[in-house]
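Below sits a lone chain in structure tokens, taken as the form predicted alone.
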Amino acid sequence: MAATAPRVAHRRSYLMCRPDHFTVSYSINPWMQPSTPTDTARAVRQWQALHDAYVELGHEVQLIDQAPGLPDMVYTANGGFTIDGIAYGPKFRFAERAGEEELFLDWFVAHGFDVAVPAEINEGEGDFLLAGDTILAGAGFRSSKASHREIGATTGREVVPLTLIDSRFYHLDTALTVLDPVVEDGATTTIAYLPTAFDDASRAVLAERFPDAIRVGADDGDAFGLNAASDGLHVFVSPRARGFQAQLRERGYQPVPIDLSELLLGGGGVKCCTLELRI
């Protein structure tokens, strides 16, 4: 299908987080294998390449400072959500991660965020993305279904719950990718998604609501090209992803290949070290 209208870059505001700490010394997610080795400097290089590409493309990039023990904070879309000043913090899964909890929240409340102190488990963006007025909520390996309850009654916003069978995306944001963060009045949210990560039920719901969607194929998924950042122009995006790409040009966006095969290895990509603040 090919764009109906220019596409139009907007400019965004992320929270990152340099990996001066990061290495794979445990296991939750099928990415992550402690016994290949990783190399923190090559992490830090390719981490630098995308923060330069949203600073050069006239973004705001943020910083939270990672804490030693905590190699997984570089993926800061798991560390809230946020929408009309408020954050809404994250509850972690699993106990390697829990000590990030409070390294957020405490980021936002400097920052002037109003916060909203999860009671339900949730891990911020990599299940929830917005997409126009509505959140996309994921489940079935992080996020509980009562967090997607919590996030609507915080956020006052429609929530869509949509649920995950493959354990290697086990984040909505590893599946799925909006690509407008910004719909002008009358105007359709396009958005990306890997089918067969999906439920039966999801895949439905995702059609009815977004039939002109960029289905992407297995090469592409197992690629993790869905894990991607939009500007509304410019996609940051998997090099490897390369059909994936090909889909983006064909509907108008100019992808920006990001090479993060280092932090792969911790099971995160360009849209795991991306959160997006939205005060």
Given for the second form:
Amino acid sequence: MAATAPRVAHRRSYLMCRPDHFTVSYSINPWMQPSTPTDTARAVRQWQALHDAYVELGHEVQLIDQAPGLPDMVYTANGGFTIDGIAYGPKFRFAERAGEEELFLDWFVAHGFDVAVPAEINEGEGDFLLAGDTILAGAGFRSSKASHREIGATTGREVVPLTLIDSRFYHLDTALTVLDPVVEDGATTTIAYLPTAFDDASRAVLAERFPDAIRVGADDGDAFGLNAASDGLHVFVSPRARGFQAQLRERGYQPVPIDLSELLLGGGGVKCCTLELRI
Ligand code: ARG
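Just the form predicted alone so far, so send over the form predicted together with arginine (ARG).
In what comes next, the whole complex appears, and the chain from above leads the way.
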């Protein structure tokens, strides 16, 4: 039974961006209130704790420098989607983040990726999550449906489109976590998700494909609990998502609570600050 399956940590390679220029100077999601003061030093300390937790648990973290005037660059999940040495670049929905596109593409080129420059609006791993061999793809607020076709053609992977309907959960990675980054041939990965963030058709697809999924409650969703990163054993997650942590423990995962409350002022959490690098 899934509940007692032994969990195994797999070494991950992540791209992160220290929030040296973090602030909230515009609003492009409901969490962002430019009138609320931000504390950049606190954002850096919280971010550093996530970085150090990854490194202590054996993961490789690479860094991209934050450019002044691009406060959302800390959310590297939006910087692209990588697989098999290919980096499919981002094309942001809002002009405020467009300056990040070239910086991420340059980073991928400098680090040996085959870069695919997108024609379609997409926000990288914010909306594309690899589940086994399949890419779960979000649309509704940021990435376009056309980008779902584009990433499928670029990567050769099956793409499962999902529609988000709650503006607080505007990226797929705010409403769904893939818990097993590596699965044996033919096995399915465990996912967790917030059912209310999806339309009926998407809920039906998720129920059919992932009958063993962890369904997370509203409080944990509100605490940005689904915006988590997992190595297959350790799940880096908001400390306020208590119910979700209990569900994870029941399934044999080990929650690693990381408080990123300052970065939540920009509408981001653990996963937003983490981009998987699949060489
Ligand atoms: N302020 C950023 C935006 O609205 C937050 C991005 C969060 N990233 C994520 N992968 N969910 O674009």
